[in-house]
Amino acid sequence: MTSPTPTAVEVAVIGAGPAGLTAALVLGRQKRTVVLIDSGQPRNSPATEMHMYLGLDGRPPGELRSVGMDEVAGHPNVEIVHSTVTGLEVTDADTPIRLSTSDGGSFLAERLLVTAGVRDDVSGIPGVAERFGQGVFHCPFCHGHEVDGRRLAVLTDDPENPAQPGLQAVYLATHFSRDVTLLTNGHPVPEEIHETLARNGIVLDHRPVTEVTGTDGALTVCAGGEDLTFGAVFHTPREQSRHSVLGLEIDTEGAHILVDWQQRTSDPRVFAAGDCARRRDDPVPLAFVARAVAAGQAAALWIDQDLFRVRAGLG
């Protein structure tokens, strides 16, 4: 059986949320040809609200997704590809980038944005799966309205950042909630915060959590074999890559792409935006609906900017 002919474009897109649609958009605005792909796997499709997004705070993200894709549909030049790449070949300046996809489609690309997201590892804890953006939230600025006044529960499962937790119970208490506790999981934190978490009010509970029960609103978590119940849980997880394409400078972190303020990674061809994407000013990775549309217009337009000057012989 001989391979399908590799369909040439000018830029090939990994991945169709807020930063990969927006992408798309422009370019196809502006006549490229380009190749969305996309999992349907979207980060925060276990979020049944989001937050932040002037015109649409508090609807569902699915919403955002959905008119995304109708209106980058609405472009013939646009080809949306539902399906997952497996195969992705970034070699010299002179070669296009290949990517094949499940479903056995082949593509060349003279440019590639990586759009794919991160994947959020909330397997630690029995029960954080299946409420994580239910009653389970990672962030104060995206969810900490919504929970005001109600008992709060900053829970931790990460050794690795022992501070960070606790001072997301700090901010929670200074923000949204006077009854706040730092269930540590029985992991250490430093002896420089305990004077500040004490100074706000947050109780520090260190048994070993084993399991989260209830729903949004009424959370039962089992500590040390004692139930307690809060409004809400707050749990930032370890974050994972997506999607790895070889060769390209990552974060210490190893879950994001680095990039400079045209979303450009370490190859000139290859541009990154969104979740995966980081630029390297910025002191710790920022995922938000806004920012991800804004780097994915950044990105197109860089991209077509290069495109624009090979066309035109401005080298």
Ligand SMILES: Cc1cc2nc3c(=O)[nH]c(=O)nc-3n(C[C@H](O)[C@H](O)[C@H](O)COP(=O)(O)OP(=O)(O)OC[C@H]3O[C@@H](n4cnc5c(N)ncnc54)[C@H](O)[C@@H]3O)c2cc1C
Contents of the next structure:
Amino acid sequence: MTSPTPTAVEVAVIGAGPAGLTAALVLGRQKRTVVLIDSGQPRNSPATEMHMYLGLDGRPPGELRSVGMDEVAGHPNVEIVHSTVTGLEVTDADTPIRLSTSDGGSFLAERLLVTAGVRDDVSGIPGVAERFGQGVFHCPFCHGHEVDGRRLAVLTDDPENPAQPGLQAVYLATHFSRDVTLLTNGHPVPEEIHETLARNGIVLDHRPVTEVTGTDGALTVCAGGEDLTFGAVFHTPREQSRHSVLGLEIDTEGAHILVDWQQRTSDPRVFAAGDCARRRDDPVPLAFVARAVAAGQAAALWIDQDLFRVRAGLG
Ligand SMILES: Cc1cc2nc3c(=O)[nH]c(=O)nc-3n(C[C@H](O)[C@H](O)[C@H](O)COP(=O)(O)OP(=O)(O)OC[C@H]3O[C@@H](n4cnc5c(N)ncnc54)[C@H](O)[C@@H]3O)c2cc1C
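Can you return the structure of this protein in the form predicted together with the named molecule rather than the form predicted on its own?
First the chain shown before, then all remaining chains and molecules of the complex.
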């Protein structure tokens, strides 16, 4: 239970995915007082397997989370709160950062680390959201190897990014399958990629997609009233911000908090890491578990150094 009197900590961390858990572990080991607040919705939870993470490749994503939670819980100076941050006040440098949670908790922190991830705005076509992460995949790096040799489809449902599905179809055709269909769902395909699609044998189907049924390995997509079968469907949802901090600089898509090489945001007391953050020099945001772990570690290190300099009077 959290008390109504604010608990003062050195660092508050919002989100216990791979980034937040790693940061809490680093800070816990350096004997910082930390509150790690988590609402229990890690991004890859719909997937049955996690890939490209050394030592746990192919294991359920929950395994990393549960081991991480246990390791962090071993540090009595880190409090894990299972709740949602609903209120946040970051004012002037002399006033502690104030957080409040949906269960009535309240915290004062000297530094804030946002590791709240992003939310996937999955297509509303019936059957897609239920299969997201299990038959309907967002990323050929995370899931391409597992669908090697299958008949694949790429589903377009974001008119604002028209070239991406076509290029993803070509990518899949060059790596994993010679049988790839681009389901444009009636959205136009940019002229400049027509020849590339044709050269790589991509089948174009412009009919409206009304439903996806079946299971991973045997999916049925209804396009223009006809049932088409595929081994897997790729669909890249737009990323939405999960937790915003008023006044911080964000990228042009509005989903990512901009950070420097120390994972520091435009407010010197606020850091961000993992999927919710984007380095200013990154041309595109890259969202993978290993990168979230690395960024969470870097953020914790620089937060600790920051506090060390203040405590030691180094300016
Ligand atoms: C279906 C799917 C499968 C994937 N598979 C892979 C894979 O195989 N390999 C790979 O490398 N990457 C994979 N990814 C990407 C991977 O999931 C992310 O890169 C990774 O989870 C990012 O970690 P994170 O710590 O930044 O955020 P997350 O893991 O999303 O964790 C964020 C945490 O913050 C919490 N939170 C959010 N808002 C609040 C709030 N207001 N208060 C309290 N808590 C809050 C959430 O509940 C969540 O627990 C996959 C993604 C998806 C969508």
